[in-house]
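Only one chain comes next, encoded as structure tokens, the form predicted on its own.
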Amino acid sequence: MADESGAKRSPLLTPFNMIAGIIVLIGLIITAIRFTGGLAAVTNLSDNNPWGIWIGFDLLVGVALAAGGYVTSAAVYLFGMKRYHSAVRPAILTGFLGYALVVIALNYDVGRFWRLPYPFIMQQGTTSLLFEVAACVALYLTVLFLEFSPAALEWLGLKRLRNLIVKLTILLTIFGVILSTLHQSSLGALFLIAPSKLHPLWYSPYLPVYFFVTSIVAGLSMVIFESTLSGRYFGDKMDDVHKEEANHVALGFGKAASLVLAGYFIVKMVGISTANTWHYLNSGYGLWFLVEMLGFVALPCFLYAIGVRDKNVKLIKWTSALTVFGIILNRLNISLIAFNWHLPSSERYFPSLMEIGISVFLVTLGILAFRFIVTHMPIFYEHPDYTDAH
């Protein structure tokens, strides 16, 4: 079909779009019934495991994963790798959209969610890591949008604005980088509370560091993965830049990720080394635990390397979805799997298909938000106003 203008308006009965229709329907009943029927209605939640995936996978995973924001715009503004600046969009928006989705995600967790805002503005706990973890997120989304901010103004035509938050990027990156630094190693502070009930395997006084380190090869890992998927599914929307630059991010955000990944597994062995707990790798959590540290850690690690040697991008491109996945499982262990494992199993945390279900339903809302800005904002390519703005 296409409009009075002669332009071709997509089909509107499309198989993605059916099957998002019907996850969005069904996310929205599960939330109706989550805020009328309370968290008991939708949750397998209970004392022993008061956080369950909304934490472990929405939180903690999706803070993670939006890393990609302060590493990109890192390299390219603070260390000058101008070659990547292609990246930096794309970067800024899904760490934008992955941010938001944390927020909104936590209202589900929070029994009484209008209080959310309560340590702000009620009681300053300023000792507390919670508190820490939440000013941080809450002060860096306001910086992501900052920093998101120049291509919605160059869609609405807003020069003076635009022009105005532009020249404010080294700032807003530093403050960026500052608030990631901080909030991504106190995700991993807050289980230093819990040495009885975390696996020594993955318990650690380090994990403030491992959080940090692996928020870093998250980011680069995820900037590879959604390239990748964007410039297939929205490879129209690209100018040539972006797909010229496409293969160098893929090489140089690789060669660091390999780097960063070796870096991680020394750590983790010299953490093991120091707590001296290497008896425990005769067992069944044991075993789960080298999968993850060799099927996640170290052969990516390997795998990169050899795609940078080689220039083999399609080899990175896939290497960045297993790294992507490593770090689900890295999160998804420390929160819940290794989590309370010594209870008997009937006592054990799974999640309810509905706590699964609001799950997809924040996910896929952040992909058709990204699909429509994408689609409707110079995400990847120069508004033809700013072509020598860079």
Contents of the next structure:
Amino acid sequence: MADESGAKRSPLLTPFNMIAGIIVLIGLIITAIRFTGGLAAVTNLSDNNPWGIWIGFDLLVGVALAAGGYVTSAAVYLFGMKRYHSAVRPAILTGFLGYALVVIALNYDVGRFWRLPYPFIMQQGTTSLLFEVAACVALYLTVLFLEFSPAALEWLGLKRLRNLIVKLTILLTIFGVILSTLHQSSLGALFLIAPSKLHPLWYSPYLPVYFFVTSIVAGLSMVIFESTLSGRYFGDKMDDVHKEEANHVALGFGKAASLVLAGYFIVKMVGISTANTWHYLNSGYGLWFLVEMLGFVALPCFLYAIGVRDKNVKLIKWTSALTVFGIILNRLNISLIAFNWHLPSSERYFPSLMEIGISVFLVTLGILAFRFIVTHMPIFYEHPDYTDAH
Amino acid sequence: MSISRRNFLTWIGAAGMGSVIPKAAKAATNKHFKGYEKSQGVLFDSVLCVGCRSCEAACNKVNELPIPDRPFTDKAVLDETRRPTSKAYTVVNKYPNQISKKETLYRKIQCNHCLEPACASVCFVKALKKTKEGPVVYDPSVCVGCRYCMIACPFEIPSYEYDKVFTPRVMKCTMCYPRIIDGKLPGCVEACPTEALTYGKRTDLLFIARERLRKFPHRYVQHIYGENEMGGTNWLHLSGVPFKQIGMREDLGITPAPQFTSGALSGVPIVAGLWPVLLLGIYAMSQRKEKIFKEEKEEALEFALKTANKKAEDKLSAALTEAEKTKEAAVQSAVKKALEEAAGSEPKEDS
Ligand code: SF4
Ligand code: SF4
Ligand code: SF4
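Could the form predicted together with its partner chain be shown next, to go alongside the form predicted on its own?
Entire complex below, previous chain first.
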């Protein structure tokens, strides 16, 4: 991409910048329509389909794919896998941006965004899993902000504050893992309330477990996937340690992802056996379910394993993309595709162009923010003044 | 086998999802909530409903809902299957009678005012509430508009004012809560020209319903819909044909909605309690491993140093002795030389 040379001379009219600019412009226009015309002006939401892609993609997928932060920091700081240290900062940064975007997306989705704090300040609906999700996401965003802040503080040269926060690393990591466990699983548990609406192949009392386990897979795969992209576009920002460790990270995380995927496949089968929903496999939804389970769980599990055995980093990288896609598919299946499966097709939901526009807009904002931060702050390299991090 | 199973359960328990817990939770609450004692309800008898839509009109009026495009007298509206919307808390649908072709069947749809409402249990700001009088009511002054209540309701009742920019509300039947508090009948019940709608205490309504089933067994399906569905509802239904044929789901079961999520909710304190301990343990272990590793490293280093030192010492002392020897030899030879010289020079001096 033009950025590689562009970072030094920073010409504004690279193809990437132009496309991003157009997306941002369109996004701003839709934003204006959304907040002046209401949800009806931009979405295809209806009384039977109250949640669209802003929940299915922006919230559910967003949170799952931002799991790299807690997975990596737990591996490095809690499990003592120091050799993956260089992966922590990019993962935390992605996590922080991911969650920030989730919260922004929620402002678009809820009817009265200025009331988002109401569940905490007005009345606490503690019987709702959404309450738990909201509380954890809010807290975790704060934790991620703190975890990310040393990079920003190094950039700003605020040494004292930076050192203070670095001292909190372990505490923040533990806090992050607890909060992530809670809300990653609770996002799945949101759907426990509607056994009559979600297809039996996807509905299961184990939904929270599934969501938690897949969040680990998502986190591991996103770290690999993202480091692949970063290596290509921001390679010049990386120090040698980062570049050297990247392959270790791919091999180590690929191995872990393979194992967790295998475990996930097994618990899914256990779930289907206990609910005895095998006979549903013999239907259109059954076929779709098999596509998800075989193509996006079993296959990546296998490919990761092969990649690790043969030390084939390239295969691992491609598999990470496949897995990330599988996670997206899984979240969309549960929230949209297999949800309301009992309704006639005329009453089913399909996102409007403007809904998709906002989702693309938000992802683009994330990428732009990511680019700005990695080009200015010590994410892929160690700041020469602060090499104590190891 | 048993060990691995135990491990598996422990793992799940530790992961805190508590999917193993629902059973326990159910067992703990084996007393099934039968609704507030004096709560009110409505009995809808589809056998007696003539599809006149008077109830819709009355509902529209007492709740000050927007005037619809087509008047309530327009029977053609019945040709399409409708659901309650943000502009109509209740709708009447027409269904073909699959048993006797002559009669058409009608069903009135509105919020069933569940004894343990799914909608209220999932509202994260408690905007929806079950009153002790029976109705499930809504407080628009706190509602955030997340629409989770709409996801949760098994009867697909709540609707949303998507077209409002700043004041969108969840809209659903209130059983005319303000009216019944005033001692009036719900709008629809008051307007119904037949006995299709009866308002009263839920226990009385169950009694009336049972009487009808007993007196006219050939006219009714022997089932009171809402007596147990989703744990029971305050709005009850009677029908002459299987309820499925008038668009009502028969697969909802009798589990009150909050029980679906109780397991996951009880997992929260488990995660919050166990995880920190577990994680700290793991951290301590990895730290310890590292410490041991470090210590071992240090020991090894020390040992290496010691050996090296010793060797060096040995070498040194050897070198020293060697040096000493050389030195001695040198001294000796020097002395010898000196002596020799002295001896040699003596005669010179002497001479
Ligand atoms: S029918 Fe739906 S909206 Fe009415 S109380 Fe029950 S769950 Fe709530
Ligand atoms: S839309 Fe309003 S009433 Fe419904 S769950 Fe959300 S906050 Fe509660
Ligand atoms: S007013 Fe009574 S008879 Fe007429 S449609 Fe409504 S419930 Fe049926």
